[in-house]
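A lone chain, given as structure tokens: the form predicted alone.
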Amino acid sequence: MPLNWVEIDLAALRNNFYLAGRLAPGSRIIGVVKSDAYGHGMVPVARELEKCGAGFLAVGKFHEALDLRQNGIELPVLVLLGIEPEDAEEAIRLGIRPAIFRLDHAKMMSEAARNLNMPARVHVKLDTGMGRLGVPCGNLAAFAEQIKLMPGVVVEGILSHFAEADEADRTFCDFQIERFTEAIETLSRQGLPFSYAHISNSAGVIGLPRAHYHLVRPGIMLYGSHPSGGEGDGVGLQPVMSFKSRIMQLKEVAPGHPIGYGRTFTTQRQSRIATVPVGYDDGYFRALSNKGRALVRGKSAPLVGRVSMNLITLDMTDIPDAREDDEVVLLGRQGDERIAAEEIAGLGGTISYEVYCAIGKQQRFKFFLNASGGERPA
């Protein structure tokens, strides 16, 4: 029996995937599984998305794409951060598509394609205002002219990324959409054909239907969180991840007894204190010290004292039927109560993305299908 573990509800993942499909009808879905599927386990999640009918998968780095291929996943894979020269030939052999934003990277793909006598399929990344990776809009025409001269390079797609699609004010999104549309027209005028244009992340899928184009790239919404950070998303997303542990020790403590490092909490009454084997080594934020909570027997128990590397302490005084080895839910649902990633993020001063990634790094997963979701909508 593990001390703590992560449960991944694949039926909830299916629900969220099909929801993305309903919100973006006519567009194919790129399932974003970078960073170990936001901490949810990249390979099992990718397998489920493949079954659901995803058109592509997207990862951040080449080694992630390689892991997918080594585990038998055959969908086209887009590497959002591009690839290095030593990986070019293997990428072509495996049908892995790099995002291209530098001419020297395009040239290396061309050379590898000629060496293998195989096409190198790439997606050109355009900077429409994010200010990170991407060909500057003003340089696109010259970039496209150079790409046209490179034998073996097939521009399969063009992509960009929204900077503020999760904000209420969509003015800058409109600006980016206009730039992206102009870029599509530029490539068309220059005779550089491509099959796919895509710019919409989860926020774009939900709130910007005019920007769905040929493909959409849902990420955080696949895992059950709204990109704007609100718990009541009004969309129908279902949380995919739960984080659980158990009570390792339960003891009676007299009033005036300090708890944990620094004695930051002192009991004010006769108390029952549960020690739970989870800490910041397991991705549970230290910032939750004296602020977080957990669920035991369907009731909320406050976290008291500091979060240490491997242990936390909960005040169980108001849950008198709690016992040692009882399940403790740190993220997820138990009975009618639920602790959402957004709640943890708010207490920790961060976002749900970081909550999932931090917890998921511990890699003690249980994957299952429940009976509450995952059916393809009519």
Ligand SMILES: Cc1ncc(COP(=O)(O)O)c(C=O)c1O
Second form
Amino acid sequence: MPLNWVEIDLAALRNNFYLAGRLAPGSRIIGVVKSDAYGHGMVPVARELEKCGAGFLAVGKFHEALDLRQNGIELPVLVLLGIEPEDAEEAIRLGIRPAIFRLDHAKMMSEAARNLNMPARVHVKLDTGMGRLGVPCGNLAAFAEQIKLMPGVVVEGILSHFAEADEADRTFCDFQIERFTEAIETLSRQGLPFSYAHISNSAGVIGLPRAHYHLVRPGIMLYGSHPSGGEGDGVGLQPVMSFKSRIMQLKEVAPGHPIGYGRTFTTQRQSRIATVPVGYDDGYFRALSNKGRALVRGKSAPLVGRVSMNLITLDMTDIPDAREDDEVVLLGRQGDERIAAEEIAGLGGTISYEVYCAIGKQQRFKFFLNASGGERPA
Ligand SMILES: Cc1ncc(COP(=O)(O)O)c(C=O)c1O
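Same protein, the form predicted in complex with this ligand this time rather than the form predicted alone?
The next block holds the full complex; its first chain is the one shown before.
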């Protein structure tokens, strides 16, 4: 029995995927599974999304795409961070599509395509205002002219990324959508055909129907969190990840007893203190020291003292029926109570994305619940 573990509810993942499909009815879905599916486990998540009917998958790095192929995932895969020269031929052979934002990268794809006598499908990444990766809008026409001269390169798609689609004020999104639309027209004028335009992340899927185009790229909403940081926000998302452990030791402690490193908490009353084998090494933020909480027997127990590398301490005094070996929920639901990633993020000064990545990355034990037989709702 592991000391702590993550549970991934694939039925919740399916719910969120179908919800994205209903919100963007005219578009196909690129399931964003980069960074180990935001800590949820890339291969099982990808398998489930494939069964649900995703059109594409998106990863950050080429090795993630390889991992998908090595595990039998056949969907077209987009590599958001592009590609290194040594990987070009393998990418083409395996149907892996790099985002392209540099002409020398496009040239190496062309060379690899000629060597293999196979088309090199790429998606041109455009910077419409984020200021990170992407061809600057003003350079797109010249970029397209050069690409047209590269045999074997097939521009399958054009993509961009929103800087603040999760904010209530949509002014900058409108600006980016306008530039993206102009870019699509530029490619048509240049005589560079492509099949797919895509710019919408989860926030775009939920709140910007005019930006859905042919494909949408939801990430965080598939994992059950709203991109704005509000829990669920009435959209019907279901959290996918739970993080659990058990009470390792439960003891009576007299008033005035210090708890943990630095003695930052001292019992004020006769107390029952549970020690639980979870710490910052497990991705549970140290910032939750004396602030977090956990669920035991369906009730909330405050975290007292500091979070250490492998242990936390909970005040169980108000849950008198708690026993050693009881299940402890650090993230997720128990009975009628729930601890959301947004709550942990708020206490840790971060966002739900980082909570999932941090916990998911550290877990050797991940259990996948409710895998489908591949059914799709009517
Ligand atoms: C290029 C790109 N598209 C889509 C996404 C998915 O974004 P979200 O998780 O907010 O839906 C990301 C995530 O960071 C991204 O980098």
